[in-house]
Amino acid sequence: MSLTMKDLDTGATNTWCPGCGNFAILMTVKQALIQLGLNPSQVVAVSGIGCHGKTTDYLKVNTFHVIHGRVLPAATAIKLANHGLTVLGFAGDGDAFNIGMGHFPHAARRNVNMAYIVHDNLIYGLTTGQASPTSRQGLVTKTTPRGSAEPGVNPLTQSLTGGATFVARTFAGEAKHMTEVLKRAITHRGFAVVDVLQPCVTFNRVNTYEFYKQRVRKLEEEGHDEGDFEAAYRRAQEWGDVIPIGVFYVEERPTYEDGFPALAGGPLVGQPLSRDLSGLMAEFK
């Protein structure tokens, strides 16, 4: 039988806030799961602190839930140990890119083979309105009364200095795009990095719907070659009258399991627990 919609709810009550990007995401992720034709058993969800966090409570898949900027350690350790599972790793802007930042690059250069699907909605959604990593300067929030000093975390540069070899942006308010470009990032073979600008209709009153509306720009209309690392490092930084969205850039190379001769032999799961220590010991005569 195959599998549906409702297959993939949890049954838990959502308690967003009526209108939040979520329901999207968490909509086009269930989407990407059906058309794929993964087996839910097979696929692990990782989610941290935030609005976003609530993900892992809707979606019926293996869930994870962990504390404050922890998913991608988490999630690497999923892969490592049982590396024929899909993991994906959900994080808000805050999560991904304060806390969690620490963690970032060193999964975009391993190139761990996962998706890192970021809810970045530019402010804190689930503390009541502060001011984000990813929140444009001049923002007027709790935080910054008189607005935001300091220029925006950019997570597509971020991405691409970074190592990542697959990075991608979609909005919320494009499903059929966004569902096409999470099903590019789960199948792809490497870290991918999906930046989805997520309007918070709470407390962000300026990057709302009808802003990205305005703006939104499809690359794959516009003949972007994602090959071309320079061309997408400069796509990256565009944001004003033209926001790009899709994918910006894919590179193929060795994935961070690759390296280690123990997973060669299949998901550690299903391999015999007795090991022959022989050679091991003669080394210590």
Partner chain sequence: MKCKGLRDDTVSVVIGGEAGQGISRSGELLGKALMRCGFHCYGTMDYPSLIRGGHNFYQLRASSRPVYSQTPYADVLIALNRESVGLHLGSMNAGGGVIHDERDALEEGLGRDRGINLYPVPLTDIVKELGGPDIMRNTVALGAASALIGLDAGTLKQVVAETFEGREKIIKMNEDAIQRGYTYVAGQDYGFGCCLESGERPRGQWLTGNDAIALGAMAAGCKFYSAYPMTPASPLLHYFASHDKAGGTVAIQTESEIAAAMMAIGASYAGIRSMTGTSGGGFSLMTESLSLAAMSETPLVVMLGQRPGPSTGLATYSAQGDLLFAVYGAHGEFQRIVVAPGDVDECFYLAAEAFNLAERFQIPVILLTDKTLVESNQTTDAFDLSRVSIDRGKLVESWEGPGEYLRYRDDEDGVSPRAFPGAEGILVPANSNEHLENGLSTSSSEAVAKMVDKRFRKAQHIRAAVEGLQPIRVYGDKRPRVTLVGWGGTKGPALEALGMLRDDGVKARFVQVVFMEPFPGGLEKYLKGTCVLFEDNRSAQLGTLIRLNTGYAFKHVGLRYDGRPFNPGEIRDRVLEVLG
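Here, rigid core means the biggest group of C-alpha atoms that superpose within 1.5 Å across both forms. Nothing here was measured: the structure is a model prediction, and the numbers come from that model. Numbering follows the first chain given and starts at 1. Compared with the form predicted in complex with its partner chain:
- For Gly270, the Cα coordinates differ by 2 angstroms or more between the two forms after the core has been superposed.
Form predicted on its own already given; the form predicted in complex with its partner chain follows:
Below: the lone chain, stripped of partners and molecules.
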């Protein structure tokens, strides 16, 4: 029996602001899971702290709502413990690129086999409107009353230089595009980053649906070569009248779990706990 949208709904009361871009992300994640025919019991969603983090309250799969910025190490270990599972990470821009930034290039270079979905609203939502690392220079927020003086972090170039093997951006106002990108990210073998332009209708009055609608251009309609790192890097830097969305870069590389001999015989979680210790103990005799 095939899965329906309702099957993936926990029934929890949704507390996102009406119009928030998170709704579209949640909906398209569900669609992607359904279209890919995934069994919810074989999917784990790990979320950080922020408005985005509530995803795990609303998405009916295995879930771990961790602490602020720590989606990646938890998700990495879940994948290593049971590499049969499909692992999805949901983070905010603050979660991913401020407090959790220390984990990001490491998950990327390790090529952890998971999809990392960043709800990028260029602002702190849950803590009511402070600047985020992806806030653009000049953005007025509660903590930047004269406009942010700091240039923003670019999630895409960070992903590319970090070593992510699937780098994409999509827009919460383009549901179909989002579903397609998410499906590819989820099935990609390796670390797949999806930076989702997610309007925060309450605190970010600059980067709105309208703002993006006027600017987004689909890479796939412009003959972009996903295998060309330099082209990807060049396009990833564009942010102005044109904001490219789509899959910037894809690469095949061994994943993190491929490097551990203990996983060769199947998921770690399935292996018996007791083992013969005589060889190990003999070293000390």
